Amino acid sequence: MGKRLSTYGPFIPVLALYVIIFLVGKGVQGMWQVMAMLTFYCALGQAFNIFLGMTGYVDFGYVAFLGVGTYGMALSITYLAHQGMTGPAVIIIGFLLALIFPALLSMAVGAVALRLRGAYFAIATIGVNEGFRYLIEGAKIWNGSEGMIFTSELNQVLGRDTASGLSTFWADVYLFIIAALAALVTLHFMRSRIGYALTALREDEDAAKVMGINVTKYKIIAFITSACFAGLVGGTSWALKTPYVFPPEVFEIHYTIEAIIIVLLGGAGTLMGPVIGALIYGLSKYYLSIILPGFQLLIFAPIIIVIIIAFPDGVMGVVKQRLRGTSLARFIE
């Protein structure tokens, strides 16, 4: 029992925060959409942290994986509806495609980009997002720039009432599950050989190579895993919640910037960091837009800069230092 607590203890506070977010959304009138937004940021941060946090590599083309995951779910619903297929199996197949599409794209990108380092890797990934978007639009893949609207197909597959419930409630519940699964996978990586190898390459990649670690192999594992979770987030929060997909929206680079901010705010490479970063970022963004509409970005940017300067290792980096050697340290990772 003690060994299990030592292994999975850090997941308990993460899960507790997700439960609190869910209960606040359900129990406080008018708060569901706010909590749904926070859940999206938590899931996005947890997924992105698997790669950025554990390798130190910044992927500026990350939103491409959310985009192709969205297309995976959209194609499943539209194609299978036209084939006369109905029922939850259509959504299950959509989730599978939302995993397969980003996995294939990440393998193709990773095979080339992950041989680069630091700024060279970041520069190489910048063009992935825009390049893939313009490929879809120019080659008219998946309806090209016209996008896909599949509200009627979703109603046909699930029935109007079930489809409405899926878009307004269950899609957000699925996001909670995806965020929790991403946290579990992160914790598993941290406690396994994969995590030790990734920590070694993050600290000193050349030294890790000298020690016999196949750094490219472990970077690809983290890259593909992070991409798959991004695909699930896109397929759930975009395709199921808003049953349409347009390339300029699903390949919008600001989602990548938000993921970077969330991870750095909370603490890159920590389990709780993406959750704390998502809460700080999401709540600040939401309430500043209410209190100071039109000026929220002017106020928000300095706040972010101050927090990052005050906590260079993220909020959880400071918390881990303060709790080191205490009985609570086992619950913080």
Second form
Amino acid sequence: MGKRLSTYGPFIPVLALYVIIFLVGKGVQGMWQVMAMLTFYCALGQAFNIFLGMTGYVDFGYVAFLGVGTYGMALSITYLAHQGMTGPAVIIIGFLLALIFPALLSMAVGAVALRLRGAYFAIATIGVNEGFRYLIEGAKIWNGSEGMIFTSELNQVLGRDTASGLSTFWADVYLFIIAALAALVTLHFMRSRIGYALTALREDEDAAKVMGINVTKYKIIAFITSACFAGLVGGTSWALKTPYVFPPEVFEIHYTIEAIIIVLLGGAGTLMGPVIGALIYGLSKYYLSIILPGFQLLIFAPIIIVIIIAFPDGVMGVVKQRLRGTSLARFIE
Amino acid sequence: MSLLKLEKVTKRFGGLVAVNNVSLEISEGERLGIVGPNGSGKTTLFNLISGVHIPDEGRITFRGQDITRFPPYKRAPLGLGRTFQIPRPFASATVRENVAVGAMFGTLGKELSVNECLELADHYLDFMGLRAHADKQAGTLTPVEKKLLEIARALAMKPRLILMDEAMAGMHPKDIDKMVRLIQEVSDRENIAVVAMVEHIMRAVLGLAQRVVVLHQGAKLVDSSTKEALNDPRVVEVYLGHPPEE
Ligand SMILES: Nc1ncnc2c1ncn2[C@@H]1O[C@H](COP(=O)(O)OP(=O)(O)O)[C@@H](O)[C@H]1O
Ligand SMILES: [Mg+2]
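Target state, the form predicted in complex with its partner chain; input state, the form predicted on its own:
Complete assembly follows, chain above in first position.
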């Protein structure tokens, strides 16, 4: 029991935060959309943290994985509806494609780019996202720049009521589940040799190699895992919730930037960091846009830069440091 | 059969020959000192053995296996451990986690669970006198503690051979004596060969090494018992910079 608790104990407060966000959204009038937005940021941060946080490598093309996940779901619904298939199986196949597409893309990108060192990797990935977007638009893949609208297909597959329930409620619930799963996988990594290998290579890649760690292998594991969760987030939030997809929207680099900010604010490589980062980022962005519409970025950007410079380990980095050696430490990662 | 064998190994950096046609054998459990002034090629030699560099010429065999072109991560699980000239702990991880990483990816890596690795880590932290610091972040240790940590981490790999790069540089004589004693003890008990390299022949190496190799401008100048090396006029020349009297 004690062992189990120290293994999975840190998942409890993270799950508690997700439940609180859910209950506030459900219970407080007019808060559902705000909470849904926060959940998207939580899931995005939790997914990106597995790569960015645990390896210390920055992937500026990360949003591409959300993009191809979105296409996976969109293609499944559109194609299968045209085949006359209906029912939840279509959505399940959609989720599978939303996993397989980013898995394939991350394998291809990772096999080449993850042999590069941090800074070179970061530069290489800038090109991936833009390149993929222009490939889709230029070669007219998946309807090219016209994108795909599949509202009627979704209605046909699930029925009008279920489809609208999906957009307004269930897609967000799935996002909670995806975020929680990503947290669970993160914790599992932390407790297994994968996590130890990733910490070692993040701190000193050459020393890690000499200690017997196949650094490329572990970077690729983290990269693919992180990409798959990104695909699920895309397929859920950008396809099921809003049944259309346009290349400029799903390959928009500012989502990558937001994901980086969330992970760094909350504490890169920590379990609870992405949730805390998402709450700070999401809530301040939302309320600033109400208080000072149009000016939020002007105020927001410098504040974020100051916080990240003042607390390079993020909020949870500081908290973990403070709790070290206390009885609470086993509940915090 | 020798544990580690280097045959005519050469490494160049541009026009500079950092390691020049060096042949060397080390047997199981043997303790060897590699001595040579700054720039004589000691670190490069270590990098060739641990796989950080690949030699331009020559062959390296470890436990009967040709490892000349193995990447570093394939050499460590065969039983090759090393410490760095400037300690390189995984700073944000705890001291215990640092040592556990050694256990996880060393020779027993595949057989031990994560928890067993953490227990093994505690064992070697006890041995090196670092147990009290087990839960600290490794980056917060003092320089001497970091050196001890590196040795604990290498020991947890359950290696057959440990390469120690300037392990005792910059340490207080009292700490050096303690470290030499610990290394000797564990090397005898676990039959671990040790290659310690140092800039100067000093008491520490003499106490530790049974044999000494002197490097000079990348080439092997002397390979003899510690006592003979001390009286070798060529060694005096390397350090004092003038030819020994004929
Ligand atoms: N990575 C490298 N690139 C170029 N030159 C190097 C490199 N590493 C070492 N050298 C050169 O090789 C020679 C031997 O260096 P080194 O092996 O560090 O000697 P030592 O450890 O005995 O002080 C020196 O002249 C050094 O400048
Ligand atoms: Mg050196």
